[in-house]
Structure formats: structure tokens, C-alpha cells
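The chain below stands alone and is given in C-alpha cells; this is the form predicted on its own.
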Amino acid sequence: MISFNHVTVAFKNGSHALDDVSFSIQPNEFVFLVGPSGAGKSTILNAVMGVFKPSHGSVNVGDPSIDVTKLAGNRLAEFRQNIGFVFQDFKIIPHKNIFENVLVALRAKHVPAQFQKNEVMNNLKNVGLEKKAFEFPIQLSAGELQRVAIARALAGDRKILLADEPTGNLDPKTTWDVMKLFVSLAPSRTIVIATHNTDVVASLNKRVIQLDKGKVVNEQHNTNSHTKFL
């Protein structure tokens, strides 16, 4: 589903955001990317989206596999609509209600109009917010806003979900609630989460790819799907 093959992302000053990185993530696998700031976690997520073009190597995504490094223009934009992305700061549109925020993603993916209402409500139901569909972002808590962001990322039946520090702006209790939501979504999607939260990583028996200075320095494969906090 996602394959990095000797990927190097270099800056003009000669430093490397990624340095000869190789790994594969299988369909419906749940993976954490961990490491200090500047280790390359966000760069990997952005390389999957085609935001960063490698200096060397290839990034292949999907089934059948697509070499993202060779996409540009409309082809790249169309490809990105198959991937959901969850940000640390939510990226919710403040002047649109919750229904409309999720609807934006469906329209971007050109989901036919007759299916849009049911699709929005189904995704809000999946994150426990169907009763708040017509409230505005200012009326919701930080945890609820992140749930909206997850619903938007899933809209249009996206099978790959990327998240960059999705609990970075949340308190400990809300962090666990959001992580439980990710776990519940995992069986039918490929989920890749970049995080500094060592408590979360330690409490979930998931695969961990550890990065430092742009290199993969360790991998941990966990086969037990149960969690310590559920």
C-alpha cells in the first residue's frame, strides 16, 4: 500500500530531511512514526502526499501501485483526493458549520451530489458527532474539532489516513479518546500517525518506525492488536 524505496529528500544547503529511507506498509496496517523534532516524520507523510519530491528513490502508494514521485499537476491533485490527512491544528474552516466542513472534502473528491448528505452524516456518526452537524467550530471542544477533522479525512471512503501529531493540542483524556477512535477505524484502513506522544505509542501494540536525523534507526513489529487502555 505504501512503499519507500531508498528515498532521500535533500535541502539546498546539503542537509537531508530523509536519508536513504526504505520501508513498506501493508494494506490496513496501523503504523506509528516516532522520533525527535526534525527526525523526518512529517517529511514522510508529505512525501506520501507528493508534497516533497525525493532527490533519490521512489514512493509508491496504492493498489495498483502508483509512483507518487512521477505525478504532477491534475494527476497529483487527483491522487491526493484518495488520502485523508489529519493535522495537529485541525484546519477546520471557522465560518462553515460541521456538516459543511466535511462536505468540502466530498466536493473536492467529486462525490455525486445525491450521495453527499448521507456520506457526511455517516462520517459524523462514525466519530460520534452526528448530533452536532449544524453547530459551528467555535461551539465545539478541541477534541470534537479533531473528530471533525477525522470525519473530513475519511469522507469519500478514503482508505489511507495520515495524521501528523493529531493529539498535540489535546489534553491527556481527550488524547486517549481520539486514539481509541483511530483504533476503531483501523481494521478497514491503512493508518500512519506521526507522534511525539510516547505514552500513546507504548500503550498501543502497533508497528513503530523510529526515525532520527532522517534515517530509520529502528522498527518494532507488534502482532497483538489489543491495547492497554481499552
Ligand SMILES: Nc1ncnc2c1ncn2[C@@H]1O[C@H](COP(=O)(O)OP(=O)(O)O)[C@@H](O)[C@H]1O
The other form holds:
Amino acid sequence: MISFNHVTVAFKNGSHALDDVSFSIQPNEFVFLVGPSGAGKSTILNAVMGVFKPSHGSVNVGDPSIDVTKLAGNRLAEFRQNIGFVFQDFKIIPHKNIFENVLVALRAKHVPAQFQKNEVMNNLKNVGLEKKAFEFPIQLSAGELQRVAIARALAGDRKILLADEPTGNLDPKTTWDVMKLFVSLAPSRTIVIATHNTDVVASLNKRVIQLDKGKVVNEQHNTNSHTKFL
Ligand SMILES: Nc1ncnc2c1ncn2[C@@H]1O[C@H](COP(=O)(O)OP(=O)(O)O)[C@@H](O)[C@H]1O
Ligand SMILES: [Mg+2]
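With the form predicted on its own done, generate the form predicted together with the named molecule in the same format.
Below, the chain from earlier opens the complete complex, with every other chain and molecule after it.
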């Protein structure tokens, strides 16, 4: 569960990245965050991670939920290990092979050594890249690198996956492959994707939260899901 309750994020220069934003995302929901550049999409994802402290409101995450705005230090770092994050520019470590790139996430979560190999390979299988485990990033295409990043984000059984413009650096065909991969991973995870790609959003029948100038301006609920109407 992710719940924003009257969240305002203001910056020192007086601008508001989020202005009294409220919405709830249920466990295992798949949601697109859309809106023009500067609308507040990245700020929402970062607020879920506790990166931005709202000047007003609360951000409750998990089940049982905790108010992320109240966390700091080790407790915040520990909380973040429950969430996978996928970036536009992949953030794959170039001098480590694919296996080691995913392993980093397991080490961060303190997954015991005897489970690590299986867990890395299972996550690479989930994204169709188990055969490339011992290749290096330079040998992979952009789409494959983003799939590695998705495997890394899920490693350690993370139930919440956030992605910020994950297809922003990909061509149209690869964009579609990566979005279909997210959809295939969805049923047992909560997935929130910030994207500019209106074609993809229009084609996939998923819930959409539309933002503009730091406010929620439209919320569609996926009629196939079991979520309540707000
Ligand atoms: N550190 C910051 N200081 C001041 N303003 C910021 C900062 N970070 C983001 N903003 C502003 O907050 C608004 C929302 O930004 P952002 O969440 O990145 O939008 P989006 O991801 O939808 O493009 C923008 O107007 C942006 O300029
Ligand atoms: Mg952004």
C-alpha cells in the first residue's frame, strides 16, 4: 500500500513540487504516473523513498504501513531495502558483470550468502537474461541493460517497484518489450511507473494518475482491478 495524504513538497525557492496531493495505491496495483515535465512525477517517487521530506502531509507505505516522512538514518535505509527503483539511465555498474550487478542489491539487503546465487539467477530468469549472467554491461543492448536494472530492483523479494521514465532512453520497440515485462511482473507486486509515453499508457489498460503543476488532476481506475473508487 502506498498512501499520500495531503502531501505538499515545497522547495527553499518557494516553488511547490507537490501541492496537497492525496491518493492511495493498493497492494499489487499497477499504476502509471503521467503529466508534463515538471508536474511532480519524480517527486512522488522520491517521496515514497523518503528522499524528499514533505512540508505537509504523510506518506504511508507497506503493510502494516509506516509513515516514511517520520523515518531517518538507519530506519530509513532499512525501509528503502523493501523498494526497488528503476532509473531512466539504468545505473548499471560498468566494471561488474551482470550477475554481480544484481548481487549488489542482495548484499544491500543482507540476503545470506548461501541463497545469493539462486536468487540472482532467478531474478535474471524473470527478465529473460540468465544466459547473459557472466557478460559485461558493454556487451548488452540498452533494452537488456534496463532488464538487468529491473532484475536488480526486484532482487531480495522486493514487493514495491518504482520506475522513473524507465523507457526514456529506449527505442519504440524496446520500450514496448520493457513495458510488457513490467506488466508480466505485476500480479504479485505493486508497480508504479512515471512515464511520458502516452502511447504505451493508452494501449495498456492500467490505472493512471495524472499530475499537473504538482496536483493530481485526474485519476482513472482500472476497471479490471479490485480497487475501490476513491
Ligand atoms: N531540488 C529542487 N529545488 C527546487 N525545485 C525543484 C527541485 N526538484 C524539483 N523541483 C521542481 O519541482 C517540480 C516537479 O519536478 P519533478 O517531480 O521532477 O517533475 P516531473 O518528474 O514530473 O518532470 C518542478 O517544477 C521542478 O522544477
Ligand atoms: Mg521526472
